[in-house]
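First, one chain by itself: the form predicted on its own, in structure tokens.
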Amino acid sequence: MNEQIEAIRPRLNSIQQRALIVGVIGTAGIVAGAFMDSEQFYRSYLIGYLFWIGIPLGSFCLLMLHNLVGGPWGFTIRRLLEAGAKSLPLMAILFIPLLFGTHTLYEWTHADIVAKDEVLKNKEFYFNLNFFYVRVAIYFLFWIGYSLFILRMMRRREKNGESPVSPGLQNLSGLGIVLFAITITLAVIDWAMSIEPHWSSTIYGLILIIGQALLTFCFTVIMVASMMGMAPKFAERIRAVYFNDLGNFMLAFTLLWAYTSLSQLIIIWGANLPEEATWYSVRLYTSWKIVPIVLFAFHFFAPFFLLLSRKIKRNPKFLMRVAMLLIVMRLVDLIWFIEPAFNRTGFHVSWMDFVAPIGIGGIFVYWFIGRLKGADTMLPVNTPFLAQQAEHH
């Protein structure tokens, strides 16, 4: 097992260095953009932040899901999911710039506007800055604390040669999934949906949670496929069926994303309430309408038919390309969620909408690789599925 780490370490060092360079250049670009247009800076930074925090949150949710349902697929990507979950402290730090942009991003922070708006007055008990800051602190304290607790429990069981899953761990994971779903939904409402405080949707948070899970699977597929070329001994242990499983999960969450997105549209459009339909009228009856066409074609239609193919799902290179496509579409989807709130007359995308995700992404990948290199092995030990497979090599 240690040979896997040693074989892969030089390449990981190279990736980490490149990620740092990209992160520094991207950060410099977005900082320059902040001096040029501070309002656009906060919008773009929010898009980039919502994109990348999906991987740490999605990673830990998938770890807990695997603790509940089991299966070989989860053991092959466990170290990646652990590294993702360990990146939550970084995301807490990267949230700080958004704390300075609340007045720019959120209409409900303007006392003069709230005083003249009955809807905002009725929501003032929840949407006020002091309570907003408290909720941010609660979210990150819970996410970081709960993830560290379960990760330590998992590592302790692995080092002691115990079964990777126990009733206690399953119970904690089941509870954790519920609590994570609640807190992530509330965070999405606070950070994204409240940009348009007159509008609300009970499916909004679920759509973004599903997007986070899909993004995490795509990211891990790319990482596993890349590492197979770095470490032959690691590649020997990764069967095609594991990629097939990951491809099936990508297909399932692609369908879930399409189903929930369409459900939200049908419910809101069918109700035909002005305060709800306005959100879609801006996005469907202006030049923004090109974006949902692109999303339908490349976030659903193309991936759906590609992922139906068993041959593609079992081929790491092909599956990695589908994953890359979906990652790009996740960013496009987030831009479509955020930018029209500030550009209601028609399509407008800033260069910072792309530079911000690149800058945050470089920093994230640098941190992620650092956590991944800290693992003793690339695959968990004392795992029945992998132990049986090892006997054949």
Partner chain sequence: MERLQSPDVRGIAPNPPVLAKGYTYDAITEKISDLSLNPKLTRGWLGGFSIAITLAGCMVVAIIHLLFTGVGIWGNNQPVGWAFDIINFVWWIGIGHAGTLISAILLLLKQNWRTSINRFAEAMTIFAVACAGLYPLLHTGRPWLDYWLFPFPNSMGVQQQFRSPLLWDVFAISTYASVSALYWFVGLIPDLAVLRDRAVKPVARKIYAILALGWRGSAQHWRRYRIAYLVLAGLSTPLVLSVHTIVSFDFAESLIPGWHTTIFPPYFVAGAIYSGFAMVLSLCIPLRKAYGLEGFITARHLNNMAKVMLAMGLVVGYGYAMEAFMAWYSGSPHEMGMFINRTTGPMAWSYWALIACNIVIPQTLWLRRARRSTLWLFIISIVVNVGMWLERFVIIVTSLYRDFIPSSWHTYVPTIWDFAMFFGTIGFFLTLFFLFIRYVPVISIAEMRELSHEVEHGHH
Second form
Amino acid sequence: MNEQIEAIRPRLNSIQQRALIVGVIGTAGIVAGAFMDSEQFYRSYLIGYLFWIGIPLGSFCLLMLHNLVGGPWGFTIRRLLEAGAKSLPLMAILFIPLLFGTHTLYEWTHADIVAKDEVLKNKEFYFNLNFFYVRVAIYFLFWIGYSLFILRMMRRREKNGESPVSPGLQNLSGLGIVLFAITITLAVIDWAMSIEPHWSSTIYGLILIIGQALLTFCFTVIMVASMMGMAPKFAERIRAVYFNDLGNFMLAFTLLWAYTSLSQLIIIWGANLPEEATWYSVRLYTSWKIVPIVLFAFHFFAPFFLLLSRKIKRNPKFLMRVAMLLIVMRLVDLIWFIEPAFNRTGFHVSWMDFVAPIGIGGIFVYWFIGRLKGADTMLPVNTPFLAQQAEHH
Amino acid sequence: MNENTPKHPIHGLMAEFDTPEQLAAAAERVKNDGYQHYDAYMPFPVEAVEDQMPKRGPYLGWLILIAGLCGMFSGLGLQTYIAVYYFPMNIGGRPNFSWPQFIPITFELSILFAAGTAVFGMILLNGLPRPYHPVFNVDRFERASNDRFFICVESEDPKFDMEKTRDLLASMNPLSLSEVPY
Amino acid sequence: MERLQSPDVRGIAPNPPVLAKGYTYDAITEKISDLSLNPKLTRGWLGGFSIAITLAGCMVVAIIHLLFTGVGIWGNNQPVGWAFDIINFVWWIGIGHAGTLISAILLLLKQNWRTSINRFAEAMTIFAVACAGLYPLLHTGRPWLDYWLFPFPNSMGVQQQFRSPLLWDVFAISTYASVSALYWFVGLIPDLAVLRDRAVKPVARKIYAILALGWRGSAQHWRRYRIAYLVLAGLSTPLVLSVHTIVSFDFAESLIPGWHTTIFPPYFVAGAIYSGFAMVLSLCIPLRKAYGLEGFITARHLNNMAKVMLAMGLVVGYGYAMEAFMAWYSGSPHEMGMFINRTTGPMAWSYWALIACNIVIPQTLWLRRARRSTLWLFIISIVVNVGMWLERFVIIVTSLYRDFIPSSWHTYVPTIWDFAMFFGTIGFFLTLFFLFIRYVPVISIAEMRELSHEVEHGHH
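Could you output the structure for the form predicted in complex with the partner chain, given that the previous block was the form predicted on its own?
Full complex below, order starting with the chain above.
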């Protein structure tokens, strides 16, 4: 009935190996970059880091969401989401380089600037390095601790053959989503928004959370689609309908991304306050403006129309291509968020902006596949979803 | 339908069934027999029955899409024309063509046009409103809006033959079989 | 019939069914259409209707007085230029949104529990939008000139200012009202045909026949009907989001501290869904009791709606938290001053009452027992409705009454006419609702049969 992971272990091993090679080469590249231009290195690393942390955080939030709303789509991708959530410790390790880059990245670490700036002085008790480190520690301890706790609960239920959720687990999942929403928001404010410490936007956290969820769906679709080729018994169980569901999620989050991004634009552009509008004046009224045009075309317009089609959503190959497009666009969006803060006069992208995400990505996928191999089966056992499928045949 | 010279004295033959599954099976047989003019009547939509109907193109979807695009262009056009050419105003130094501020109305008008087309397109393409239709002449047809499922093979059909068609429908064990007068 | 309990992929057993056992197509038709064909003049209906129409009468009096005297009869005056009128406008629009959401988004999400509640949720939308629309139209001061809001070639030499969110509102609300009405009507067509075929009185038969447009349930027609209905659902979903987003732009596009913040669009939308679901619960709990509809609107429906409410309440809570955090983070003395004034100033009671109603009390919904108790759900739904009204009061009044210049600070006191108008629209809303449950099938008959067919044959 359910294919064992053992059956495809050789294939997973080969993917893992390739990921490791990419990771090592990428890492070597950015290490070299760090010696050539350390300021650029930290920016690029931050972009790559913000990009990849979206998958573990998104995976765990989607697991909790699935505990709440149910649906066969979630059981199909559960192993992948679990592997994603188990990658959080890796992301904690990968954060270490950023600890050395705070001075380059964050203006509020410069005592001389803060002393002269009323607004920054006002925030000093929050934005000082010690408290920053404490917060980083809290985020990761909480994320890792909570995810391990919930994952263990879920695994125990699966092993004992109980139904996948209980009211207690549902309540914990609901609470978890609330707490994750808050901590992720605070984390992206710390790590990304505070590179421009005078600028603030209350929807910022939400835009990035939505981006993380979208990224996770795209990543998962690519993984499921590529694993179907390796594991015939697994592929048997993956119906076109589930791809349709995943495609609809991609569509929904693409729309939500466009909705939140445009809302922020319309509000800030319309109010035209000097302390806020600068964010867009750099990003829309210099040569950076090419990026939002690309984003509109390929982060919204093209995927929107492609994902309206049932034919595309039901075809793993097509859907995988749309997912790849969206993944690239997520990276472009993040570059557009971060880079202009340091290059205010016009478009500037370094080779490291791409090598850093690739390097981190290689390591991430290596670790991710390792977690995936730790599971016994490709699909969760004892779920009513499997029983239901059996009944239909 | 030319009402002056009807080929047959009746509109068609109608069979009544108890379940949507029976109706779907009946429609399939009628279809496989080569009939082109027949219709099924049911109290709620059943995809299995709709699949057995003579094919008609996915016309409505395209109409809606075109209408939506028309709404989009008219929304954007209206605002651009008025704000840039017809009645330019300086509002806090913002450009006359304030495209971010034009998004909401453009969006609303796209939706309005598309939704209106969906509703009126559906009604008109269905040939409604049409208070009179021969099928209403069958007394039992009252239950088509309640719990019975009907299929009517129309006399327009080139294959229609009082005897053969009646035999075909009768062979499906309908609850009732009636002639539908004009 | 064993399979009536729809297969639940989450496998939490026992989950109450979405439709009680033993309803044949005929029984469904009979039970629902009877409510509108043979309405009994019950004491409850008569009593409720009289109270509602009396309140609606208050509204008519308030409007007439307003037309003859002017908007000065209301309590809003500088610096509180917007008050009850806009609070109630936003409140009603928000309530309306749940109707569209239940019928459109839940349809797209294939949530079959929507079927029993979508019809009256949609009706609620239309009536709520009607109430909402009254306020800005009257607030213009000269409602007979309200057609000036629309762009048309004119000899006055002026045109609209398309950069103003207030004009976006004109387009958004009128689109929303039109599309909701169309959506409702399309859903009603097959049921009107049922009433046409079952009505005994010739006049009723005629009226239903005209409204049913000659619907005969043809398979070809159903096919197009389903496409149109699905497309409408697909269009209504972004529409409903955009409408409340544009309402939130009315505030967020301005420069007023407490209004100008980017979280407003999603936070307003969540608030709208929150209050809307609360209103659906407030209406359907008594309705199912009075008309014995417990077989259609089951404990499952109430439970699910309670969960949606809880989730939306938490999103709204995220909005409050973000506002508070960014008031400090932005470093703007005006933002911070506004926030301190909101939480500790003379009107702090409203802020804390809002927190209690919207955030604290609804947390009881985490408990299964609370979600299963009809009475407690009813109480919570009223509390949330009050809370969401207070939210708009807090956003509007407490942001305005202490202006940038302390010399122009002025507190806000509503007048009797504000209250007459507010309670009047509640009466107007209920009047329409009482008429609706008397003359129109409160549950979609066609969709209910479809659901019964689905659950009996166990496929989705």
